[in-house]
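Presented below, as structure tokens, is a lone chain in the form predicted on its own.
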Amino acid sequence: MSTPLLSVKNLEVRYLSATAKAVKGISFEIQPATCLAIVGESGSGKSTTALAIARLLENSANTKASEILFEGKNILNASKKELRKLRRERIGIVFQDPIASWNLSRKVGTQLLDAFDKSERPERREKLIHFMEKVGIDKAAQVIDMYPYMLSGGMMQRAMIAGALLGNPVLLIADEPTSALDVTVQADLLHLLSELRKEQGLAMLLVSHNLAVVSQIAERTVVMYSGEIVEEGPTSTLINSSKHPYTVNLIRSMPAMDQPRKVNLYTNEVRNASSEGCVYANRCPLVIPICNSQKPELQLIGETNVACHRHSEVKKLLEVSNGSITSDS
């Protein structure tokens, strides 16, 4: 296997106003050229994660690793300056939301080009003009000079992934790129992000709630319950042979067109996570003793990493269950 472009060991990260940390000592890579997704819940850890390894999290967060590879270099060692050039050319952001995410009183184009020297502006604004056409807006060159009010959120997303792309990044992180717009607007932007990754040879970090997205685009998933990795492995694997009653009931939580959601989840509200042992144990239909007092260790099965006691019993419990865990199972 390649060296990783990204790698990330033990990451954590606490908001000081917080009891809890947010993100709980996770590790993972990502390829060159190829998608890892991360899912879970809200409050799962899943955006604190993509913006911690972006060094974007507000002073308000500790964030610790034992490092943050990207392309050799431990970046946080990295000064200002260096973050804002590696920002600027070697890694592509996209929020999630396309209305908060601007500054409605500038112009689109200034906005994307603020990041470049005024010598450069000139020349950028053009491969703009051309990225937005790519990214499929129409009269790109008028469009550059309109306000982010004029535009559909969309229309503002499509321009956001244009100017994610203008300093030639190889890694675009994707922080819920879709959830703000509508299905229509969802399914053509998930395609065009699966073609601009084989145009360009972009690695991407996606971040989603949503599995159905994340089946599209992503080579590897990694599945995130309360700041804790609790299974990774292969896409189609994952979502196919879940090892893990966390993952396997995210699954079934997701509504069918032609048939009512079969496992309702608790959000972390309601029922707040371990502290002790397993992080999902409040939660989970199959917790025996151990799962409140032993910890799970991230494994190997087969394909897949699981943090699960009773993970060679999930595959017959779906077979008895018609395809859901639930405390009856």
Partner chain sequence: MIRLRAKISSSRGQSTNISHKVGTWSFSAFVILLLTVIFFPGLFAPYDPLELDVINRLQAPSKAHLFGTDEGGRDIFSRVLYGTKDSVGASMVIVLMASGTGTILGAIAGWFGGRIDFYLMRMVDVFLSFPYLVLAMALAASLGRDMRSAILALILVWWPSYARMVRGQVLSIKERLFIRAARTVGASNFQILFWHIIPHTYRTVGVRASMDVGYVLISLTGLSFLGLGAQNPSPEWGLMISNARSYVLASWWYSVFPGIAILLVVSLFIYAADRFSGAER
Given for the second form:
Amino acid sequence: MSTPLLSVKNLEVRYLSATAKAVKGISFEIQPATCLAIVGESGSGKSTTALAIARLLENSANTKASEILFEGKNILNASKKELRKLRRERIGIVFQDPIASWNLSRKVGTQLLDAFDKSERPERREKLIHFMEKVGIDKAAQVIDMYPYMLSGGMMQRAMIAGALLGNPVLLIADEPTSALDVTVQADLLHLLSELRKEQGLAMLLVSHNLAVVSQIAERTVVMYSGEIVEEGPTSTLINSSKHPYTVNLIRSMPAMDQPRKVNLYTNEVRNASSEGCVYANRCPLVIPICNSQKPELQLIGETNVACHRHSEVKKLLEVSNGSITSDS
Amino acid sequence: MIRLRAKISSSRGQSTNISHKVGTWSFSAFVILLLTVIFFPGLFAPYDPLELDVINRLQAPSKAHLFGTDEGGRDIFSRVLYGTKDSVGASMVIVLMASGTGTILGAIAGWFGGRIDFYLMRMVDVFLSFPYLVLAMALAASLGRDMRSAILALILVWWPSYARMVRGQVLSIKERLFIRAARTVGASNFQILFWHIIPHTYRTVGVRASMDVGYVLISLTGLSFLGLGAQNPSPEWGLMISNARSYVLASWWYSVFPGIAILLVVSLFIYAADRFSGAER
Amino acid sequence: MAQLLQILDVNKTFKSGNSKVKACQEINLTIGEGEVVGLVGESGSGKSTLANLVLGLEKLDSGSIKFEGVELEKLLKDKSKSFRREVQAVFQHPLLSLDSRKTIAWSIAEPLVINKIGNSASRKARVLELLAAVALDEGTASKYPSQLSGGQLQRVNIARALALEPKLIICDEPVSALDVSVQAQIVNLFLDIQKRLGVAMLFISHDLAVVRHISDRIAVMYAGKIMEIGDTDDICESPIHPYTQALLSASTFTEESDEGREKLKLFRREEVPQKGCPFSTRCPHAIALCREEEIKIQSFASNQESSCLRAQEIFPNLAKK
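The block above covers the form predicted on its own; next, return the form predicted together with the partner chain.
Let us now look at the entire complex, which starts with that chain.
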């Protein structure tokens, strides 16, 4: 395997306002020009991971890691100046809420060009128009002089992506880039992101709560639960033959067009569980005594890494008990 | 460039929280102390504030008279303590009345809008278009030269700024989703106004009010100093300073101690308000 | 099935400065007793405006809305507030729909207090009963909204909507602000409630997969107009209108394919034309006529109604009713 573009080892994050860790020692790698997705529900630490890698949590959380290597350099030791340069030129960032991410009272172009020196701006402006057209904004030359509030949510998010691409990044960090948008707009934006990725040779870290979104563009997927990685592997393998009960839960709980109607969707209840065992023991339908006493380690099974004591039985057990565990409350 | 902060600042550290709590506690202790002095000045004051003792007139501070005595031989320490009621107590009443009236009228204007809003706000404009102290003086003078008219004048001068502030807030609160939710379960205008809207203005009104206690105190003592408020022999602080004018050079303590009392109370209220509004952000 | 809610030729236009937005144009929709009708469309399609019109939070420009055969305007003026008891709502943002300064118990009991039902002891019992009905424990009652998660908050909103035992619940995007796994729980809760209480619902969402799961019938809206109405299975399996087809392909879980890419073009947001079919600027089947002639909803055999002019050309087997 070639050297990874980004390699994270034992990342731990604890918010200053909280006692528990939001991210509990996770490791993963992103190869150049590939897309890695982090999937999980809110509170699983997926967005925190993305923000920690971009070093955007400086004032609000303690971040620890053995290393965060980006292009062979450890970003943990980078100075403020180096970080700014990194964010401007090597890493692009797109956030979830298009409205909250913009300053509504400044023009689109002005905001996106702020990060660059005055002398560079005219040239960058041309480039920005080019990128805006590329991400599907018609009349980009006019939109660049409009205020964000004049644009729809989808347009704001497109402009944000154009801005993130402006410095010719090699890595794009996208934190739930489509969750706040309509299904139809989501589909278009996802398609766009994967096109751009191929064209620009861009690597991507995509954070989402929706496996359906992820399945469309990510090569590899990391599934997080409660600050830990529970499963990791190639996306299609992960979806088609999940070995962790939580991944199964995520896939089955999605309302899909080919499900029987008016039948309860797949969910499972929350119980109390001991803090020593598996993080998912509090919701897992397959829990056995060892799950509460011993934490399962991530281990390579076939193509995927799984942290589950019963990984070999998951497929069989969950299919057999399909009907009986579908009750909610 | 883009507001990354919004995402991050939501989980600010604990440290601000703790110092905010300490601040709140010490401010509450201070207010409780003030209220005790207002209601039971006798507990602390060694002398009757009105009793004349001409032999001991204009004594410098000593063990017997901590703050010295005035031209009638009255103990200034006791007079300052008794004066808390007329100065600070009255200021609190003024702020309470003004903020209450202002909040209700402002909320009504903001909620109903239309003609009610128009007339109420034009009235507010009229009040706010005069320099407030000049207006208060004119009102106090025309209502009669006593404490009651000074208080009434200051309430009249102070409520409009609350009305305007609350109206602005209500305009944004009334668009919020929980107000719509309340309407769908059948809540009346009155219920929405008093159960949902006004409670959401408490915090900002509270901050503003605690600051205003300081400013009102300055204005009230100012009016008394000019002879438009408290009348002799009341131990109101402004009036005491006014009386002390003739003795400033020979008996410094007579004007200085009531002055320090005003300074202390005003700065504490304003400081507290500042801290509250800071913690809110 | 007796008609519970009738929406007849409803129009609503918003004006701001010089621009006009036609949020609802000649909407016709009925909901029977105990029936769940799904309303699907993109943001800006006017589906939330329609919800607000039904709830009496906006005034309609023309047309009429009848609840149990009585004009809505009349019902809203009625002092007994019976309409407010019978129609309830659940909104998109679970946190914003609750007053942050009130406890959960207060918020759930509020509809009872406002409508003067029971005394404080019976209300307290009812709050606990409702919390149990939405699978929340008793301890939740004394908490404040900021202490709960999104899924729990939406359960609270549902409990509040059920407090008055309504006949109709308007659900305006009730799950779209939630995580996928939590969405499933809330959809299940709606299903359970519907089965147990037989309450009618207008279920609004931009996600056809969610709506399909819970609805008996589905109406598809685009740019203020209804594009297609029909039984859920018909809409999802044999949609007549090209827009419904586009929506369907957006919510299916498919790998990338050339065909898929062609379809993606349908999702580009275009300006809505002033004349003719609003979808004509995005529609792959559009001809000159589509941009000229005003569209009208037509009934077809199989109880499907569609506003597409070319429905019969695209589907030659389709018979008009």
